[in-house]
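To begin, one chain is listed below as structure tokens, in the form predicted on its own.
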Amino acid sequence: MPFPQTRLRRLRATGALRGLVRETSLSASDFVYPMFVAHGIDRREPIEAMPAIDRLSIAHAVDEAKQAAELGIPAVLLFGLPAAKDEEGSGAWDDEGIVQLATRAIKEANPELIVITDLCLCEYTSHGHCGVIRSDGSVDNDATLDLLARTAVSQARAGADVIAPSDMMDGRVGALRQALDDDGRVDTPILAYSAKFASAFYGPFREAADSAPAFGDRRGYQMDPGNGDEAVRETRLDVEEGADIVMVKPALPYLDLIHRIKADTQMPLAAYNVSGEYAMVKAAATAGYLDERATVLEALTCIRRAGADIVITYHAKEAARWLQ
């Protein structure tokens, strides 16, 4: 009688049993393609941190999500870089803002992808925090909920399929719910950045969206990196408050968390693969340190092990052409 381990050796040294056995799988489906999408621009303007990412105009906007939709990708992630910045964020719940016009085009062209846009004021405030600032230099949060339920309800009268807050303030889950219940919008989920840690991996990010705080950080209100119960907690008083799908962001350094919030709330979790851990892997794959291709695909796939249902991943479109 063979030992167990011969067994498991004999099905991994056929590649067609290998596939059979394979615990996890992983395809094009699975992802979400993030995109940034400017004001003002008629072109696309790289971005020096992510490699292969742009600022898109409207018009390449467009044609980006299509380029996602051919390839198996269902949906996409909407950033924007408004024409002007204020106090409170206003370019974010304005009806003809950079999102909302993003959403409507490519809705228009695509219909049947799926369009998720990030609510947030940190793209549209002139001083690159989440939400309103008090006079001591805090964030007054319940002051914020009200200008974040009137982004959604904005986004969602775009044609935004799902709204996916990503602010981190109290209670903000159960404001826009009933915000979008007022309004009619019943069935518009909500994709809630719930465990969302006050990370290094976004500064790509940052300087992508032109979102980089101008005084202090966001520590007062997104998570401290050494907390996991707390992540747990935050996460379930999103789905009392009537989130439809979690997240945990950044993906890669936080596997443990999406293994136990996936197991803790049984809910569809959506796991965010930053821009740090994008440019590390293009950084690394440029100098010759890694092979692109085998890092990626192995990431994404421990990431849909760890528990992830959706990776929202910047590597979407070459993955999906890898997959093929």
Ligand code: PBG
The other form holds:
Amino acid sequence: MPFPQTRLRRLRATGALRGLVRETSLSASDFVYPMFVAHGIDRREPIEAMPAIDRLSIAHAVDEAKQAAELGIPAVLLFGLPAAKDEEGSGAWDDEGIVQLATRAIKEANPELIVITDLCLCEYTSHGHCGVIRSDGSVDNDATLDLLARTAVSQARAGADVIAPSDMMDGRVGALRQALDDDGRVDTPILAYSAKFASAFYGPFREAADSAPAFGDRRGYQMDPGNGDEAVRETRLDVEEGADIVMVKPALPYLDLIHRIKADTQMPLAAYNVSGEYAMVKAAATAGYLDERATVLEALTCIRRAGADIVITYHAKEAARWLQ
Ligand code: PBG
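Can you switch from the form predicted on its own and show the form predicted together with the ligand instead?
Every component of the complex follows; first up is the chain already shown.
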């Protein structure tokens, strides 16, 4: 055979060589499992567009976190569903708020598991925006920074190992770093949602968190899906302000940016395979149009190949089982 590639075929087909020449690895240790925590006793409430993902009261969240840890998943990412919402989003920085309570309970039961807390106001505000609203309906960036800083300190005090701001206000990484340092939490890292796009793929999440904006949209502060250079610039700013890990979100439609941002920043990089990406695969698999296992493992491998060190995915537990 004149084609050198062909020499590898037989060995690759037997399996053993495939592993040896494979460039990209995928394992449970790459995953972060996102969870929705809610008030209540013995509550486990399905989310329609996200089969197998539920809103969990604290005891159930502790169980789920333990299962994730047993599957070799090193970290969970917590989203809080407060009992009540208000104009400012005060549930976010309440020391007895839902994320704070869940963080304490999960850390107590699983001290080795890393708890990452999502930091945003949109799950807590009555209007569903990620910050303070001015009289003209726009978001007041700088006033929001103080509330985010209070929330970060409250989450860190509750035991969060990593703080993950997803609000997309300008200057928030610097403001959080300062507030955490002032509280003596110089060792608490920040995972910044740096290149977070104004995406239709967050639809199922907003149903889960009841956080769709009551008016307008998030295009003022989230990024335009058409803008790649801007995403690189925004991420550089987060790194300058002190981000320890950067993120690209969503993942699959933005693989080019995972690649570019990894090359540009040389920082640890997380990619968020978001709710809509999960819902698409689940829907197609349920209809019998796709083989879920093969599709998910391929997609997650490709997110890693593009340059992600960390993959945040609602498929984490299922994928970890498939990889065993
Ligand atoms: C909060 C936040 C959102 C997501 C993560 N953090 C929603 C949004 O910005 O509207 C989306 C995650 C997902 O879709 O899985 N700002």
